[in-house]
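Here's a solo chain for you in structure tokens, the form predicted on its own.
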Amino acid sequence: MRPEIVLFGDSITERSFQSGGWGAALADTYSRKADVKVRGYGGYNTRWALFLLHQIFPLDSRKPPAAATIFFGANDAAILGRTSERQHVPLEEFKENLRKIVLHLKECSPTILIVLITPPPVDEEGRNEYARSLYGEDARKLPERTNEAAEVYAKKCLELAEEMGIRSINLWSKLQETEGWQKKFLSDGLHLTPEGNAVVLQEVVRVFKEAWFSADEMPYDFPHHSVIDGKSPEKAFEQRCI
């Protein structure tokens, strides 16, 4: 009875729902009016993603989601050369990555909400900070992501939302707008703090309310307990959940 609505994307997904993750906080908001499911995959860019697309959104499902989050893009851009050269994806490879797991959503669904996010800013001292916290002095001398990096693959995908009419999240730019962003919304350079999580949480929600998917005009899956008479309670389901 409930619509679902799908995170998927890497490890800033996979870790919505620790304590103050914005996925968590996604399905309190939505609580017994849609179902919040993450697919969230640590590591993983927008090459390795395209794996999972008829597992995690199979053609053939009789419910396909209503709404899904698309966030990659922060693994895409590590830097060739560097530790994490593995996960880096070339940013033409990315645009055309995404928009082949966009077109498969709307081959499962063609009202599907879907909602782009960008990569997140790249605090640089902080990967290093967090770099020599694991490993002291063999700790990398150079960040392996940087914040000029994740702003490129971020415009690249705010253009693929452009050009594909569908809606979008410059998280990127957003962290920014704040001062002392880098220890208030990143917890190691890149993944986010509580602070952080309420960023995207806020973001999410309000991009979603200005489409159609507002929680605040959802109805109940079934009937609120104040509608419920307590000698006759059958005569609230009879009528439509409100």
The other form holds:
There are 2 protein chains.
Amino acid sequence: MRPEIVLFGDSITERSFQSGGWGAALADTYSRKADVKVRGYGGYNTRWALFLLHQIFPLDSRKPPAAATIFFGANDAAILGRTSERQHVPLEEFKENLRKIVLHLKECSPTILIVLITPPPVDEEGRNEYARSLYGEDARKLPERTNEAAEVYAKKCLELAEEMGIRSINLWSKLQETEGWQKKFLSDGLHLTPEGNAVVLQEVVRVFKEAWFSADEMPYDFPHHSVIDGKSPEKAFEQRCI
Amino acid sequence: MRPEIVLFGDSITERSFQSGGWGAALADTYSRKADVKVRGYGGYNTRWALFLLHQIFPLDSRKPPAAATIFFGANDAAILGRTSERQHVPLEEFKENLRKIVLHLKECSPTILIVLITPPPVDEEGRNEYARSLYGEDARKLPERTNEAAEVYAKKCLELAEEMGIRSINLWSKLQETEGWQKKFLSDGLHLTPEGNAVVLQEVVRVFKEAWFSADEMPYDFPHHSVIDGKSPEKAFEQRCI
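Mind giving me the form predicted together with a further copy of the same chain, seeing as the form predicted on its own was just shown?
Time for the whole complex; same chain goes first.
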């Protein structure tokens, strides 16, 4: 009965149900109104995500999702020739992969609300500190991800959203509007702190609202307890069938 | 593909995706292994919950839940003749309603793992403080819920679990094992603090594990990114079909 919101993405989506995470907070925002299903795959890029598409979003579903966030790019933008190059996807392929994902979702449901989220900015110093905390002196000297690359992939993501007429969130830009974003919003130069998660939540809720998919305007799945008559509770439930 | 865990209960379940909540933490524990669906209805007792059963757990579902928690009683145990008496359900009816819920779930799926959770203890002084914070001098003088009543309902819940041979969590007793449980685990004498939520999480995870439904032993839905060959990614996904 409840509409479903699917969060499709990489580790920033996978971890969104950790304490303070944007996915759990979104589920709470849509409490008793919509279900939030996490489909986040740490380390995945858009090329690998394509292998999952038909299983996560089967074309013959009787009840396709009402809304979906597509949140990739942080891995696609890993730099060639550096330690994470295995995850790298060339820029134009990244865009075409995103296009395939969007087209597949639209084939699942012509009315689905799709929101493309750009990768977040990268704090290279934060990445370095994180690498040193793991590997000490053996940590790679050159950053495996740069903010410059993240920007290019973010722009490509926005370009596709514009071309396809779908909604988007420029997270790369949004997070950098706040002074001290590097430590305030990112825990290791790439993944989100609770404050960073709060920004994602706020942006997703804002865009959903603009698309008339606001929790405030959606009905509860069942009557609020305060309208149930203690002596004749059946009345509250019968009314739903009129 | 992923098995589904349904959390069916009252406000303590409904609020379980708030920050620090046990539901969100359970979803994170089963990340990429099982989906957690919240079906919590603030203020509901077991009598009203029966009206929802067939819609939440349809008998003709092609994919019934693999596991469910049933977590009612806090409202059923509201005292007759006091401010929350509308929510009161007589003790024997409470037990029979729980039995109906369990039998319905078993009809949905003979293999479903059902865990009955007792209502938490009540800190009457905490309830009083909360009432005074809302209504000041107009607050009711007599508690609408007592720890004595909560105990009786908790025992009835355990009695049913024993009779039906299903698993249970004695939350009423468990929370009171810790000194200062009144403030440590309860925010308003009834609902859970993040620490109280952590206890529920720990207990649910423990009982699921005892029932061989442990996240540690469940496969990921798709390959971990580290096993994907950057040059031939299809191999990692083909292996799933063997």
